[in-house]
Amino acid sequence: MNKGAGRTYLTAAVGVLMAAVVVFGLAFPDSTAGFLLHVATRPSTTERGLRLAVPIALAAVGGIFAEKSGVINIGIEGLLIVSAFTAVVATHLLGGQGATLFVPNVWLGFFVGVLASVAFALLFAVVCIEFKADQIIAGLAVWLIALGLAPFVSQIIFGRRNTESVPTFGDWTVPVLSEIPFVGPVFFDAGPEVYIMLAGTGVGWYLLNRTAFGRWVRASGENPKALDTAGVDVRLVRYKSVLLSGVFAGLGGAGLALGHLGRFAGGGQTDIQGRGFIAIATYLFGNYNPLGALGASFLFSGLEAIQLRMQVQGFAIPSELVRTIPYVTVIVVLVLVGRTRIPEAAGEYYDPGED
């Protein structure tokens, strides 16, 4: 049996399976199937899932970019650590509640964890293009360092690793539409987070995928020389593309801490607990593809959300186990897709002097 058609029973299995749990759930609603067919279709499911895949879903349009135009990011991971942590520090410092020149100063702090989120992917960038230094190690490097970083400073400021509690965004809510069955509270009464996560996402597919910027974010992944030649600057064209990831993962790491935690952790894998890895795995199943990463997301983060709701249930499982649900099921889905094919050029060094 050859690897395709493996994977097509494989995929036809786990519809099955799938269509099976509807249908006993469907049939018996008081059994475990019937209780997760009804956490999985409650409007306030898909809310927390929305929420859960802002980081996700906004650092892996961010690692399209630069993995498209030739660089390797793997440091995602760190970006959404430093700019979470520094977003609440930056909150905590300013006020909290107040405002400064008449900005909320939890805007300001989201800002400030954007801009730190660029710092780190701009020293990455120097470090890989300027230096030529391995991208693999480079990025274990910003995570290495962003994972130690965060609970260092927040001893120094609040005496432990983690933070203080700050002021999150709260929902917006728009009136009429939000009054509309199941899709009103989930889209029209949510966090601002989720709308920059929708518009970040719409943002970065039509870049990528109707503006020359685009072509030559692909390009310099693809045939950086043919790039060259035409008289673009490769370097230049992959520095800005790491600098979007980070403004992206910015975007994704300070909306988590102030739209959803409202705090940090920097304990263990901190708060971000592998989101920035998650996001690697996301634009894979999504070839390189901004929206579909944002659905790839959106399976991973409701799946956490459905066994976050199994926890308080107190079903009579090990919650070890619940939790390795989400992860588990990532894996099973890069199984079914099979290998994407990465840009000929990702992770190579390109010097416009050689032939």
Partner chain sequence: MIHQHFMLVDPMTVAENIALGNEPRKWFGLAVDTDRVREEVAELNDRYGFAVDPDARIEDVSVGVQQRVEILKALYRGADTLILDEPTAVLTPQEVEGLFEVFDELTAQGKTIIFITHKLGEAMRTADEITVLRDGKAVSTVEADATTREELAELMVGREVLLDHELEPSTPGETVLDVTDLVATDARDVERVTGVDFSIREGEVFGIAGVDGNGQAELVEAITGLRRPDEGTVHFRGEDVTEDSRRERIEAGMAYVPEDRHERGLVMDFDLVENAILGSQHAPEFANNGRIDWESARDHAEDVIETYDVRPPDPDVTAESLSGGNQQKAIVGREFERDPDLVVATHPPRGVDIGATEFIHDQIRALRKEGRAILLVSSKLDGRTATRRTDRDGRRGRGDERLRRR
Second form
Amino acid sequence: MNKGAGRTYLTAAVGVLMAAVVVFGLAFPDSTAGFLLHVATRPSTTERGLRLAVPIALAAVGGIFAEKSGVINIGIEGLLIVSAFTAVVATHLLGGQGATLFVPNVWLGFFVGVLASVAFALLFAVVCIEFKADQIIAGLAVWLIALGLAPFVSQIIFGRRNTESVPTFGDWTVPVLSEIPFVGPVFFDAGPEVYIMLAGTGVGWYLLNRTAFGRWVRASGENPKALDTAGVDVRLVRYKSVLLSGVFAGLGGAGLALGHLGRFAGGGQTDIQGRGFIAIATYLFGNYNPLGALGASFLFSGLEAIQLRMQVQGFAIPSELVRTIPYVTVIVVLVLVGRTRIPEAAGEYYDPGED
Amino acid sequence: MSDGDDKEWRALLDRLQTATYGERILLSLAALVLSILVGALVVLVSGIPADCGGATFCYNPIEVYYELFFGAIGGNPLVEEWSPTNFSMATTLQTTTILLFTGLSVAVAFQAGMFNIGTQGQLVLGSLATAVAVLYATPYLPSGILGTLLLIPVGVVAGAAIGGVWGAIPGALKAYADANEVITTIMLNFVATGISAVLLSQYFQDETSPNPQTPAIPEYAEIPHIPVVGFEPRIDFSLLALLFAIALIGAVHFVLRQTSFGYDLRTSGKQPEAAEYGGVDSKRLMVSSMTLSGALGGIGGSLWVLMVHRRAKERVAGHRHRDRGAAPARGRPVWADHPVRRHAGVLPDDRWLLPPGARADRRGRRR
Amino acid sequence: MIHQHFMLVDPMTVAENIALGNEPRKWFGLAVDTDRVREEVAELNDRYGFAVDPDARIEDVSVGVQQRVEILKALYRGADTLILDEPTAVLTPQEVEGLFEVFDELTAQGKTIIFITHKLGEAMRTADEITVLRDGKAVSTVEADATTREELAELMVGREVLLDHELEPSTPGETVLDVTDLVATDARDVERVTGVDFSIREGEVFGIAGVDGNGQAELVEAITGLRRPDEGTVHFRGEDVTEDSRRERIEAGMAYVPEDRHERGLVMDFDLVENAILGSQHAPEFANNGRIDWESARDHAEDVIETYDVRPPDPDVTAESLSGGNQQKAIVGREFERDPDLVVATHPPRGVDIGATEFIHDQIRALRKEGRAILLVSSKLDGRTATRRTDRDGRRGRGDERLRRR
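Output the structure of the form predicted in complex with its partner chain; the preceding block shows the form predicted alone.
Okay, now the whole complex, with that chain kicking things off.
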């Protein structure tokens, strides 16, 4: 298969499908397509889609940095769990509503959540870069530790797997602009985490494509020896990249927890529900471009938002089946773009001594 | 750190990678001891927020480990009256039996150089297939001992077949589309849960129950208990199942060590390039080894039905379907209050994922 | 220092590679000053008569251009002395001539060039002064104008170069291997083998010499069944085996001593008994109804160990624990004992001591005498020993066809 051919087909298929829904929905408003169109075009669905895109898009940007530098971070699911859970707990412990030292507790909690994710990413980086651990196993370990730790700590603090509710961010309303019909309430009357996501993906793109550091990251994943002989410390670049993946995933996880959930359920797959893995499929689909990943994450979050709405409306399709759609989509994405050109040295430990 | 130190450090790391079997055992023991210590620390720390009248650390790790160990075997034989066929022992062995299958499943994939994180899904669908196959076959087969002898194989084969198919999918996706099996198997776990929930509630629902579950299989289709030496029939554990699991370990060991297929599989796992050089069709091997792995996971699901629940249910293997909101946990498994779980705090329920032996020694990247 | 294997990042552009690690910044370091890089590259282009497009991607330009990028990288960093390690190995004759013109330009502008080569003609053509290294020691330094090729050759080898043929004349029999119009690409879809034809007959040693990474690997893999050729056919004993799997080819009687013993030739974690049947794990000698006969595998391993003097002579040690030379002997032994019609061997004596090298060469001669066909691939200078043993020397490809650098 040609490079990127799968991606082209997939994009085309998504486009055709969406166009079909629109045309069919407009023609027959009473059909399933009509209902879907109705649901999808409601501002509340779009708004929710944006909110749900936050953890996926930001985790994807984080994953891009790690993988581009040559460290496959399959543990971003774990980073999302840790940051979301810690953000909720920290906010709760600070007393929920109110402020500490003039900073709203929600924001302090948000910050602590990001920090926790970075700490986990550091652990992962040390194990992979210092101890030559297999990146896949180490990433799985990050996930599994997070999956166990969150409900465990919750049990200690709250006496059950699920945390208590904490206050969430309010919406930030941009005056005037939010008055624009449809676009206004969606983009200019949204939770701060949505702005963080939009800004974060932009910053990620800029960092990767316009700065010297971004070039080093790319070189470190493609040909670390070349970077090394050019006098740049490959290990340092990889450390920074993995920590950045912690920062971005942390923003996503804490943003989801304090912007959308307001609590954290630790049972089963926890409230993160595989969004970290979806993020991986997202950036593969987006061909390691943060902006592409942002676009692709709307696909997943849009599906989720529509599905939630359909559930509310009591639609006939079994909700369990609808819920599996994103996961099936991840598999389809992997199959079609699995042969994407991944960074040449991704997954390999870099040993400066070897020839 | 000086250059010299750095070199020595690297040399040590290299040494770890080329450790012999004896050293590996020592390393594993060291890891075990270390994790016990870390566990003790976690117990200590988690005792801080608890209220126990003044003391800083409310929980004593030694006491916890004591309870953990003797609780699992149903009491301390040295200080109290103890029978090896007690309830706790049965529950521990029951869990052990299932873990043997799932562990074996992951181990086979691992030997072939792949991570089967999808054992959970293979188990879920395998259990459903077992229950459905047994329920459908029951009317056509005699009851009594003969029924037992026929229905159990039917159930196990059905579980193995569906588990195998579910395992073959990520194998094929990896072989022919380069899709990373770690992610696809995790995704397929989610999908399996969804499919099983729908199939249960829409097609195989036990009409008399409010819970999503199949009707019960006939009593004679359960794995029988061994009289005298075995456990009480009332307890959901059969020594025969454990013996079956152990026999299967022997069989898998035989396949891996003594057959050409096993040779191909192990070679692929150790060094894929060498395997291809030796004439192994790596793509087909990926599919076949994942099928075998999935089948073993599926048999684990069969045992849940044939030994433990007598039916397939949504929360098989303690898999927790997203319990959102204040909905009370339905159908809490008996062993949820088992000491192993109680004292381990909260064990997330998807712990069948990785066997203890998933070591990080994949080779092949060597230059 | 310009390495033999280029230190370039393939998906990045020429300018990005040149500036890598030394990027000029603007906006308080928040962005790379790409205009400045482009200007400086243009300036260097002008000064030394290069015509390198700064915006082309490395993976899209030819090897000759990539080499220039390497030189530009050094110049961009203000280097006064350039060390080039076997830079011509990967170039076409035209590109080599272009490179030498660059050398002239650079030296004319006061740069110093240290040029490492084993080709006498190149040294004579470019150098002012030549230092000959042998066995890691500087043997002699001579003025290029005051020496001859013969003198240099003698200094390199340490004795008068013998050109006599040690092989007794052979009487080649039927054609064993026939390769026609073979085209093969590497993992990155770059064509490495471009239309190669040759055939090998019974009792013939066919040699392929040249620097590593010029398509030998792809050619050998296409013959042995590890790589599907894009075009062309491979006939073995008259049968078209182009579509046959690796296993079918092994079973048909192809033996293969691979280039990389750590990755391919041996399973490092397996003991020698297990390694002795690699490739024969399904063969009737060692497997019965899918069950491996470990007794005969052990006998076989012991045979190989004894005949090929593998040390330690213990079939239960892992391949990993053997020294490189002994690993090689184990592989050569296993493959030669396969009773093959065709032996494909890449650097068979690599890493073994002189005695073992002689033994391996004796074995090759014996195989030849028995009427087997042998395809020998060799690269480095010491490989000339092997080349001397060949009946014919294959020039890979016709005309401007070439095997391209990896």
